[in-house]
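As structure tokens, one chain now follows by itself in the form predicted on its own.
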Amino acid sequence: MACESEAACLVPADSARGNLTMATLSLSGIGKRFGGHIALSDVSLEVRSGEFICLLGASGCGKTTLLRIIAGLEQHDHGEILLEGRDLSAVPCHQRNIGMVFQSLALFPHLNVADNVAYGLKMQGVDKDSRQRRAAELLALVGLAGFDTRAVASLSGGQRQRVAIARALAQEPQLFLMDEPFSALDAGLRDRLQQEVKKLQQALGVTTVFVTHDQREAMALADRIVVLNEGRIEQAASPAEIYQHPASRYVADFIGDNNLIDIQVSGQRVQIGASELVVNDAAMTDRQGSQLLSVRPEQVNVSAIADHHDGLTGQLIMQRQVGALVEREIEVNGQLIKQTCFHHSAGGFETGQPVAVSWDWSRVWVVPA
């Protein structure tokens, strides 16, 4: 049962409320359909109690109508959905225990702070001073202290987004749902809110969902991202794994930057362009024929090409430094390989001049089929 508006979310049933403790969730087989448009499609995923998730992918993937269906502002066409073994299907959002930030806040502008984070408490029916004394605890928690009687249109976007935070907690839910909160803020200001989030979240040890299309964003909140293409997942793993080890050629183009690499593989010969290079890893040998290589630009190294060894060589047509990095982009075999590397281990290459390009074959990775 979807509920009518966000505003429903903001509203627990008595019964809902508990102390706030950590849940599971699991999805498995949802699928929903607007029309003829296929936003999710037979999606399946375990939230570990207390674990900090990331929906991410580009906008019209599904992150959102997936988010809003675990909330109960969107009904699923099929599939199941169970937090802490209670199945919410039918559940709408007001019943379901959960706490959500909502991308455009939807703070109440007649209400000042302290009556904002406390609304759901006040319809619930709890006495003012215990809803007073609860209020706040929570500006406390998320950096407010005093800002009790304060108007919301006096604050800024950041104290805004901790008073939606705050209300968010207050009926102390099972699960936390964020949907895109700092996209409005600039870059400053993001990154602090991120840092605090993240604290807030170890603290309490609230399982959360957080959906965003930054990936800068997923890799520094998340415990496991869910990379969400054309409503599928793609790839649900560690941001370290999700950089080093993509799943598929959606992966490795969208998450980071990267060098995705056609080869072929004959024994221990691998093919590039016109050049073929012997070699010892077994782990990127296993397979063969067609393949498709993935090099992170910071795995790149140029060195001169008396230098070089292993036979693949190339022009340097750009470089730029950008802060402390080195950025260049330089032609193999009619394709372009980008490298990254710290200003003081660059060297003096200059634009134009043919160096050779080596990589740590035990560091790359041949992107799955």
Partner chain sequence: MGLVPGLGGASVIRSDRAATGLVSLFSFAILAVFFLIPLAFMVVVSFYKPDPMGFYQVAFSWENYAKYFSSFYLNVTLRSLWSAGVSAVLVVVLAFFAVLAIVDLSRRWQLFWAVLLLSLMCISEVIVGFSWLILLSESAGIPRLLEVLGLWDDPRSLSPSFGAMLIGLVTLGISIVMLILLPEAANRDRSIEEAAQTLGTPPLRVVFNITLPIFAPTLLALTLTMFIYLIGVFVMPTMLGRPSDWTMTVMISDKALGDANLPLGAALAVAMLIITVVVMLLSTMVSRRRLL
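Here we have the form predicted on its own; I need the corresponding form predicted in complex with its partner chain.
Coming up is the bare chain, nothing alongside it.
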């Protein structure tokens, strides 16, 4: 029975776990050029055993190239790839024992569902009975029990996705790679499959590298997110760390909505455009001179201007209600500041009205230079 609507259907029985082993992946100084274009530049990364890593970045940042290099589908120009201490640099793709789910899923159209899942086992020389038994176990694991003899062309998008996952897991890979596997699915199904894949990965404990350009997907799935930009790692950290403490202007701008504000710090005085504020937060005033301030829209407070207000003021340019949230744009010293808050706590302001703008200095973040 298919379980496209049951988020919990991918919980493996012990038999379905097979001999999946956790493995550490170590990338060191990986570089790759395509003609004159540098796709990857000195990429180094340690993926812990059983960890779920998301490679996140805009199109062309090198995330898929890195995944393909790990899989052995591209040859890197320099650097070292170690999987559980074994150097993979000279090991051809078909000998790496890495399971991969492709963006197009790449199911074999001339084979039925069970034969797709059992294909890798056939290549390993596993006898037919064992192959069929294992394929049936994996299909049950992904909620497709009884689909063995169906043609892959007759499956829905979500069912194909499950077959691709089962096929990649059948050979009990040391490493599980996924290249934007949910990009072609509608939002609801994508959310459900994300939950299922996360549960499956946690239950099996297989080390996983997942490529996506969708930061929401990365936040939902990853133990650690690796943000790539122009072939370099900008930051590798937990989703919360990446969001709250972005390591560079690129990450601060790329991850989530953000207000990036150029400030000038001198002693306890902080200059923002034409306004000068006195800030008593030690962590803030530790860094002197020109700095970049990252203030998330939900950290911004908007209030009416009091009689003796000496903080930032601005003009409310735009406001709109999006479900339970209110989104606003306030022009402060010529810069647009975005604010998000819950509708019930938004207060009543008219568009065009002058307002006071503030934030908790202990919670905002100075982006490292």
